[in-house]
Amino acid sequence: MTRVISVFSGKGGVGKTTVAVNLGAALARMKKNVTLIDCNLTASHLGLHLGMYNPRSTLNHVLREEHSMEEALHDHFTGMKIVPASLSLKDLHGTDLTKLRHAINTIMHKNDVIMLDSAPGIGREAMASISASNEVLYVTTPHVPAVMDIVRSHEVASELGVEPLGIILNMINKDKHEMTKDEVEHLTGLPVIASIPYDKNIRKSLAMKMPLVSYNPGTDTSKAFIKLASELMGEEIIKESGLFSILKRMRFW
């Protein structure tokens, strides 16, 4: 059965899209059929993370019934497929977010996992992606305001009947002012299923327009994403040879 997972944050700036991109790439390493969809129509960043500046078809076109979801699928060298959102403000006109679930249903048979990169907060776009999913991953940094936003977001997701997979604590620096895993779990009532270290290589991977797990799979942060993907699927970690990783990057270039 295809899993539809919303990657969700209560506020912007916590690295939600970075988590979605790297988790998607890590799942593709496991030979899973993965599609990553940018559901943040008003501030679409997913395509920018992957060097897609002028895609031929976007989620906006799908929601305006100009293109099918199949036409909006773009292959990525990591093995995952991407449905970007448009960067143009004019493409917001006529988009109907109530059609998101139906659009997703048309590609369910081709995927093991469909990940929705949600808009932050609990606005209209965010609620559309939550409503279209059956599971949710919460992304936050280890700071009180960001964690409190997860509490509010979880209340809304619970009312919609979406199953929480847990919290991803992102950009961990192990500073004294950061909340601990136990403190976050106590405050939210949700399990912390991954702690992702802060890594300056993330900025380098963004500049290279590729996920960190592909750009530098040997870092602790990459390993944390790969471990999370393995645990979500209940499968052992697949180790790529260094040569295979290099060949994939050469193919990208």
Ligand SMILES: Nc1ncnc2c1ncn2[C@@H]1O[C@H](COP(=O)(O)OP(=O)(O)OP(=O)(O)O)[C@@H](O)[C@H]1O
The other form holds:
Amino acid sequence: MTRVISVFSGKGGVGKTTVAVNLGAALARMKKNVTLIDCNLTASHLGLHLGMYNPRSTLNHVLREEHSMEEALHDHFTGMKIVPASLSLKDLHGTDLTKLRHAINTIMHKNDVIMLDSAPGIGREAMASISASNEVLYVTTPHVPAVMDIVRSHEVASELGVEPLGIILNMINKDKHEMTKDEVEHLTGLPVIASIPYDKNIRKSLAMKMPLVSYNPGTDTSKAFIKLASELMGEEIIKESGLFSILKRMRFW
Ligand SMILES: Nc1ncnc2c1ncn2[C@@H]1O[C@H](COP(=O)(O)OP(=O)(O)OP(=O)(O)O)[C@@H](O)[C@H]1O
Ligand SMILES: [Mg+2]
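Give me the form predicted in complex with the ligand now, not the form predicted on its own.
Now the full complex is given, and it begins with the chain already shown.
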């Protein structure tokens, strides 16, 4: 059965899009059919993380019923399919988020996993992706305000009957003022299923417009995403040769 997973946070800027692209790339490495959808229409960064600046078809077109979801699917060299959102402010007009679930249903049969890169918070835009998903992955930094926002988001997601997969604790700096994994679990009542360090390589891979998992799969951060992907699917980690990943990138370019 296709899994529809929202990558979600209460607070903005904690790493949802970073998690979505790296987890998606790690799932594609496992030969899963995976589609990432940019559901953050007001700050649509998914395309920017993947070097897609002016896509011919976007989620905005789909929500305005101008294009089908099939038409909005874009191939990425990692093997993922991407549904970007428009960067243009005028493209927000006429986008009806209540159509999101129906649009997703039309591509269900083609996918093992559909991941929704959500808007932050508990506003209408964020709620649209929660309502359209069956499972939710929370992302937070190890700081009190961001973690408190997970508590509120989780309350709302629970009311909607969406299954929590746990928390990804991101940008850990081992600073003494940061909350520990145990403290985060205690405060939220949710398991921390991955701990991702603050890593300058993430910024480098963003500049290279590709997931770190593809740019440099050997880093500890990439390995953490690859491990998380295999745990989520309940499957063993697949090793990909360096040559194979270089060839994939060259084919894309
Ligand atoms: N583990 C990390 N180490 C270093 N930098 C990171 C890490 N995770 C994310 N970043 C950086 O933090 C910034 C915000 O990340 P990202 O865009 O993924 O957050 P977001 O939650 O999707 O934001 P928004 O709420 O605006 O959608 C980006 O510049 C990204 O490269
Ligand atoms: Mg984002």
